[in-house]
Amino acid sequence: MNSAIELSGVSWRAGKSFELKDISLNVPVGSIYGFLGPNGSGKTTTIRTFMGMLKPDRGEISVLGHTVPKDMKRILARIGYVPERPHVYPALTVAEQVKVHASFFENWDPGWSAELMARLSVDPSRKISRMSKGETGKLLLLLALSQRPDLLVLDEPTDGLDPVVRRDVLSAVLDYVSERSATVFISSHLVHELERICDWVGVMDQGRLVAELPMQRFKNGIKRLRIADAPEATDAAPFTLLSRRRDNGAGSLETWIVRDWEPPMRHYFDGVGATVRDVIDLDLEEGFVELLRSSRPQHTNGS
C-alpha cells in the first residue's frame, strides 16, 4: 500500500449551490499532508468523502488500503479524527468524556491518554462546558492520539486557538508521527503554520483541486520572473505560466509568475530571443495566492 488516501474522479454536488469537481488526490504513507483552501473551498467537504460521511456521485476512495464505503468500520477503526466542529458533550468532565471515547476503539492505550492529559496540560476533572477554545482543542486532538492511529485527520484544528495553544497542538502531531510513522492529513487555510510540518500539499479552491505536489517543490517552484522581449507564445515552455502582465512605463519588460521553475529553464528564454533580468523568490503565501488567482475564471469589464 502506496497510499493512505486515495481519491479518483470524486464528485458531488449540494444543489445548486456548491460542488467537488473532480477530485482525485493521492495521500502517500507515512506524509504529512497539507491540505490548504480558502474557507469555503471544499476542504471539509472533501474530508467528509473519504470519511464515509458523504456519498459522492461518482468517483472511487481508497483509505488505508480499504474501499469507501464498504469498508468503513475497518477504515474507522484506525483513523484519529478531530473535525471542524467539537464532538464532544459539554456535560460531561474531561474524564468522562475520554472514558466514554475509549470505549469505542480496541487499541485505545489508556496509558498515552494519560501521558497526553499531562503533556497537553488537560484538567480530567474540568466541566467540558467550562473549558475555552483552545482547551476544547487540545481535548479532541488527546481523544484522536489516544486510539493509536495509523492515519490522522484534522480538519482546522488550530482555527481561532492562540499561538502558544497553536504550538502545543502541532508539536504533539509532529512527536507522534516521529514516533509511530503514521500518516497525518490536515486541512488548514493558515498557510505559514503548515509550511513548516508538511511534507505534501494540495490546494483546494471552489470545489477544484487545483495543485498537489510536494512541500519543497511548491515552497522552491513558483517564482517571479522578470523577462525582456517576452515571446507571444508560450506553447513549449518548460514551466507552467500562472500569469503576466507589461510592466508599465519599462520598454519591453514582463513579469511573468511561473510553476515548476529550475534554474536550468533559463535557457528556454534564449531560445526564443527573451532575457531573463530576474529571477524572485515568493514566500509561500504569495504562491499559494498565486495559484488561486490563475486557477479562476478571469472576467473582463467590457466597460
Contents of the next structure:
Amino acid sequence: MNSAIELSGVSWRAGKSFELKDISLNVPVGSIYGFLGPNGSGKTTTIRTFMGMLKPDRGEISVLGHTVPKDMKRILARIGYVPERPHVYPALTVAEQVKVHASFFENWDPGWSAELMARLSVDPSRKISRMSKGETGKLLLLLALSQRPDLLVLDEPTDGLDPVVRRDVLSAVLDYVSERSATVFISSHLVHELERICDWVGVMDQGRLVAELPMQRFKNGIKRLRIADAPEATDAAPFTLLSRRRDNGAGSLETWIVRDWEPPMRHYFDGVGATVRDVIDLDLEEGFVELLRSSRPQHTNGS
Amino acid sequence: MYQSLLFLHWKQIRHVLALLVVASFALPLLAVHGLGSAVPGMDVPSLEAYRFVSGFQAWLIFYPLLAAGIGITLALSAWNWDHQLKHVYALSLPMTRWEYTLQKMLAGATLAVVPVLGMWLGSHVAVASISLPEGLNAYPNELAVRFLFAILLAYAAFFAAAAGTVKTTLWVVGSILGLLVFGAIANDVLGYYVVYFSRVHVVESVIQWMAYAPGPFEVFTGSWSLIDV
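What would the structure be for the form predicted together with its partner chain, rather than the form predicted on its own?
Now the complete complex, all chains and molecules, led by this one.
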C-alpha cells in the first residue's frame, strides 16, 4: 500500500449549486498532505466522500488499502477525524465525551489521552457547551489522537483559533506523526500554516483539484518571470504557464507566472529569441493565488 | 457502544424522563383516589362495584395518551442530537449504519422500561391502598405490560419517522394521508357505479382494523383497566 488515500475520478453533485468534478488525488503513506483551497472550494465535501459520509456519483475511493464505502467500519477504526465544525455532544462534560468516544475505538489509549489532556490544558470537568472555540478545538484533537490512528483527517482544525492554541494543536499533530509515522490529511485555507508542516499539497478550487504536488516543488517551482520579446506560442515550454501580462510602459516586457520552474529552463527562452530579465520567487500565498487565478475560466467581456 | 448510546440518550432526556416516571407512577394512584373514584380505604359494598369501576373510566384515556407521549418523546430525543450535529459524529464512528441505528433504538427501548416500572409500582401502591369490592380484581402487572407495549409501539413508529430528514418524514406522512384521501374518493366514485362499494367504506375499515383487534394499534384501544371484574 503506497497510498493512504486514493481518489480516482470522483464526482459528486449537490443540486445545481455545487459539484465535485472528477477528483483524482493520491495521499502517500506517511506524508503530511495539505489540502488547500478557498472557502467553498469543495475541501470538506471531498473529505466527506472518502470518510464515507457522502456517496459519490462516480469514481473509486480507497483509504488505508480498503475500499470506500464497503470497508468503512475497518477504515474508520483507523482514522482520527477532526471535522470543520465541532461534532461532539454539547451537554456532556469533557470526561464524559472522552469516555463515550473511547468506547467506540479499540485502539484507544487512556494513558495517552490523559497525557494529552494535561499537555493541551483541557479541563475534564468542563461542560462542552461552555467551552471556547480554542478549548473545543483542542478537545477534538485530543479525541482524534487518543485513538492512535494511522490516518489523521483534520478539516480546518485551526480555523478561528488564536495563535497560541494553533501552535499547541499543530505541535501535538507533529509530535504524533514523528512518533507513529502516521499519515495526516489537513485541509485549510491558511496557506502559511500548511507551508511549515506539509510535504505534499493539493489545491482545490470550484470543485476541482487544480494541482497536486510535493510542497517543495510548490514552494520553489512557482516563479514570476520578466521576459523581453516574449513569444506568442508557449506549446513547447518545459514549464506550465499560469498567466502572462504585458507590462505597462515597459516596451516589449511581459510578466509571466510559471509553475514547475527550474533554472536550466532559461535556455528555452534563448531558443525562441526571448530574454529572461528577472526570475522572482513567489511566496506560497502568492503562488497559491496565481494558481487559483490561472485555473479559473477567463472572462473576455472586459470584467 | 450500546452503553455509551444509552448514556447519551439518558443524559439528554433525564429531566423529562423523571417527570414522565412521576406521571406514570401517579396515574394509577390518581385513577383510584382522584376525582370520581373511590375514597381511599373505604369499604365499598359489592353491589356498588359497578359504580366503583365506572369511577375509573374517566381516567382510562390517560394511560394510552401517556404511553404515546413517552414513546414519542423517547423517539424524538433519540435522534435530536444527531440531527443537531448533522450526523457527522455518528458517521465518523467505526460502526455500520444499521448497527448504530439498532443500538440506538435498543438504548431508547431500555429507557422505556423506567416509566413502565413507575407505572407498575404506582399500580401496586394504588391497589394496596384500597379495599376492592367483592367480584373485582386488580391487574397491575397486565396494565404495566400493556403500557410497555404501547410505549414501544409509539417509540418504534416515531423512531423510524424521526430517523430521516424532515423532507423524508413529510414524504412518508404525506403519502399515507394521500393514500387515505385517494382511497376515500375512489370508494365514493366506485360506490356510485357499484352497489357493493356504496355499502363498504374501505378507509374506515382499514382504520378500524388498525386500531382494534387484531390490528397493530389495538394495544392503545384495548382494556386499560387496573381494576376490573
